[in-house]
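One chain is shown next in structure tokens, namely the form predicted on its own.
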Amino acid sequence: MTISNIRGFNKPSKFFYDILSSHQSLQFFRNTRPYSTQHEMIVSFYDDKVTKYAEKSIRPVTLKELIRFGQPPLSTSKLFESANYTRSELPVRLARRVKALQNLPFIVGTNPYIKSIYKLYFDSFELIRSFPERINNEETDKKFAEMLRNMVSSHSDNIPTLAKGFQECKKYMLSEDIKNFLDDMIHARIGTRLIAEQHIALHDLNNSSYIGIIDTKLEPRQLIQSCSNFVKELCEIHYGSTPDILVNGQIDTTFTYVPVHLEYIISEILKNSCRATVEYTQKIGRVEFPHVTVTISKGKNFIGIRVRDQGGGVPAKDLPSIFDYSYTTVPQDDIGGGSCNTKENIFAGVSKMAMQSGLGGPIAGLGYGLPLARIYAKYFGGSMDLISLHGYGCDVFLKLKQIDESLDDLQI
């Protein structure tokens, strides 16, 4: 199975796909709203909208209203009201995210790639502001939901490229205060992506089990499978060989859930199993590579997913840093980090591991993967937790709630 095959996968993957689309859409903002001249940027950043809208209320929706607007048969008053919510509260997320980065020390905040990232937000905000307040005609909606699918792919690559400036600026920021901006920034960034990627999808409705991005009859077993296969490949990739994933447990499970939230959560756990495993196999000179074992269980409000790996282990002096941004286990010379400590190097290697995304993204060494599928994973009131083995292995546990039996309860 090639990495193309993986989009038949349901609906395609907006996680392992956003990349390949990401130029197209930079272009869309650029011509859309160019910065021609510095003084531009001088203006945007003191705009007094943007402080206006930041000091609105965050207005917060539950999931059991944002499934109220897909609820079939999809009519276009729901379809009206979905997008009015949307026209209306994006821009007061914007802002505040606009607003935390204008907040940063100066010279972080002149960073290239951490400007880059002020100017997308800055670019979309006031490109939603461009739509009338109220929606109420379909070719305006249309219009409406296209410019969401543009902004959403133009932000695929916002977390590796503020990931690259923070490199590039820790020597003046607290490591603390770097984690509770990024912790802040991605927790916020979910937020604005379900609610425009469920819009969106309300436009896209081809299976009766979705409404909108969420999946009421989501089989954890066929998503792990995909997300095998294309972890495989992408291991086969690196290091010319991978082993073999094996799902077992309760496999005809069925629950309400996110698809591409689990389907980042899986990939990067399995990324870390399988090159745990492939280099553990050749440093002890096994023959050939123990499985990678995904056991699925349900319970009355819980599903389980357990990930179970012979790949070493981590030292129990690393384990306290295992969800920290700035800890990975990759060599300094494998992600371009030279002799950099790896306490220090928050985030090293950006750059060069970025050059293989185009292969579906690097496998290990950005640093983020584990911290920010935990963050997804807890999002909806669940959680994830690894157990070390040192010598041996790890097993990763993964508690995901099931949505549909707590929907009045999670917001976004």
Given for the second form:
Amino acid sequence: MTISNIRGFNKPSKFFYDILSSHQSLQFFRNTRPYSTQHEMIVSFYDDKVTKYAEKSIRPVTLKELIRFGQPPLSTSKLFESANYTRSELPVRLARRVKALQNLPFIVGTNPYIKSIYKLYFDSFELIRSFPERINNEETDKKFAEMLRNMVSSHSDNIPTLAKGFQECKKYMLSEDIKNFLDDMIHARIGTRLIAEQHIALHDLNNSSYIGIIDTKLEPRQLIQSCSNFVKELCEIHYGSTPDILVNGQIDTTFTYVPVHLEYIISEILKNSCRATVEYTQKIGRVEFPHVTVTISKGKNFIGIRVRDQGGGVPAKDLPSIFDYSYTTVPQDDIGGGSCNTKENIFAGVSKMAMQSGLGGPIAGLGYGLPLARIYAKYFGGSMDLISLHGYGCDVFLKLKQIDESLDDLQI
Amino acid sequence: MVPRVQRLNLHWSRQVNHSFRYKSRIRPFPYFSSPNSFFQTIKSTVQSRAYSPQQFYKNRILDQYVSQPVNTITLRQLVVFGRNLTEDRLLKSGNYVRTELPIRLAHRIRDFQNLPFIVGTNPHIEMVYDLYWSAFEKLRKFPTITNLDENDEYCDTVKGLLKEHLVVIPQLALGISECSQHLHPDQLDRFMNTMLRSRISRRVLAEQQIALTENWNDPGYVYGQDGHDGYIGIVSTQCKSGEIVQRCADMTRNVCRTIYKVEPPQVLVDGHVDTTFAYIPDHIEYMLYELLNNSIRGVMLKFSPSLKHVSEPPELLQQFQKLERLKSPDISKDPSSIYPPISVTISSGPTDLYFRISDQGGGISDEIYPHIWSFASTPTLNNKFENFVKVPQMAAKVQEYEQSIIPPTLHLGIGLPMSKVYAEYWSGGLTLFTMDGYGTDAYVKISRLGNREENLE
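Form predicted in complex with its partner chain structure, per the form predicted on its own context:
Full assembly next; the chain just shown is listed first.
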């Protein structure tokens, strides 16, 4: 990996992250550092590369331009144009993220999870910054794409890590500040990933309906079906049984959207619905699991997806907090002053495994599902609303805008 | 009671349609036989014109009442008070109503006075303003009620006023509709919502007192929970969730079947259908009726667009229907299931009761959706309440539709905002979500415990 060539950081950041995943290894981690904490801090404090880059203005790309890069027929000049744009834009955005992390309170910054994210962003920033500035041949472009690919995959678990970190730091920061920080972070992350993945996808042109990572012929029914299968499996692992998920409405709808975004949103909502259905059924002693119903609609400007469950609903007093970060109804392990201890049983290990599998991670517990899903939904001008019928179930209304000319001026 | 006055040529009533169908029907409500006789009565009972100099100086009296706060009550208080009625209690409640009504009226009159002057000169607005002033004068001069006879007299006065004020909703609607350009939509909505909420509250107090008095005077009436289906005045302690929905559904389906001559879609009720709760049946029935009506009509008009022209001459209707049959989709031949059903789900939580009405009527388009709760005219819908010229009186009760006092094919445009006012009156709520192209979901939330104060904001 090219990262090992960068001065000062001898180990790949992924290694750091793996080690951080379990508590007992923290001690080990501290002792295996090739340089002292003191030394590293001095290096970072006087290194003003980050500040210089962060002060450069972001040149937002409009959705139109981004799509234009990837519109067939793809020529090498367009490819290089895209590569150069990405090469110049990403360091600025990454630097801003690093700066935001640097501005967190010191105690929060020393939390191992937060720290690992900080290092990750710093490393990525350094990596791109030190890549040759002009990309004008295939060789360089290939290397650049390879580097981007690795970077994107190394950043894929940022959200769960951040979530765990902030859960532990809840008492050191105002929830208002945490919320603002996370909103900015996630919003920026979506944009950065969009730019990076768009460019990477230009090298994998196998699907004619795709423009980068935007699918012009996305079938929600198919996507919901695959998400349902994933969530149902997760539910079986966690609870032993799972409710059925039915899809109805205007099932032949197709529209233009980013599949990963929709996948994420739907998975989170379905996870909530399934979990609620199972737990409520057990609570009231119901015999069968009622279905979770997903209805698709196609309107003039929006695609509508409604997820309806009979999971008992959300009590009125909790309704204002469901979109807060770290609000969860899962009993927490005693990490940073939590409440009750969950009983260890033979399935705990399996469910912990489920926690690391797939897209979002656990079926529940981080408290990030709903707020995140809403940010994704709003990104391209959509919306997400939740109605609770306390004592019966919940309805979630998702409205997504087609990615078309009307979004031409949307700045990423 | 109605003095004879010369027939006046009132210019703004020119548009009124004189061929009222309801003339020949049974009318349980004390409706006037024709609009003109009614307007004459009003004009004659009005003391002075709204913008005369005397009125300005008389306003000092209003200040006294406006400065007094409103004493709100809860549904539970109404029930408990009326449950074990004694003469003393009846007089006490009479005096409460006697003092409350002028205060609430005064607050609303002040709202009128705060409207822009140009709005106040609109004849419809002016009429309601005059009505309110004369009612205020009448009510505030009433002395303390000390015995049952005085209570009866008071109830008669109030009954007369209720009857007179049946024109308020149509007149306000017409006036507001004409004044849309002079008021900011938010201001307009706030004004109308406050007016309607206060109106409901005054009518609840008045009708409750009248009902209690009538029951007291009725020798055969038995109090307590066992008597008369659990009614205490106008409140029913035995409202059954499933039954109410079924009743409203049957009512609206009958109306639709009669007009459109096609079997309307089924209404399937599920969830907690056996919940018993205390509420004012008029309110809940109005809300459910309006929402079910919207849903059923929506579904029928989506799948059979020719029904939109039902009020037109029969030949034209047949033409439309013929065209439709040529391009109609493949639907089952079973007449009862030609339309997708409406599904009503009842959910009973510890503190609230929810009714969810789900239809597949094609949804509400994005241009209309932001304005469904608004009383203001929108860019696309210029004269929102123009049909009110055909409806001189409105009590906002389901019986008016049931007995076709208000022509059922008329789209009044006030169903949704009025239902919202009813829902929010006892601190409940009404929300609507739509899936453009598929259907709409309406959520009615009402408080189960009856311990919420009246919401008059």
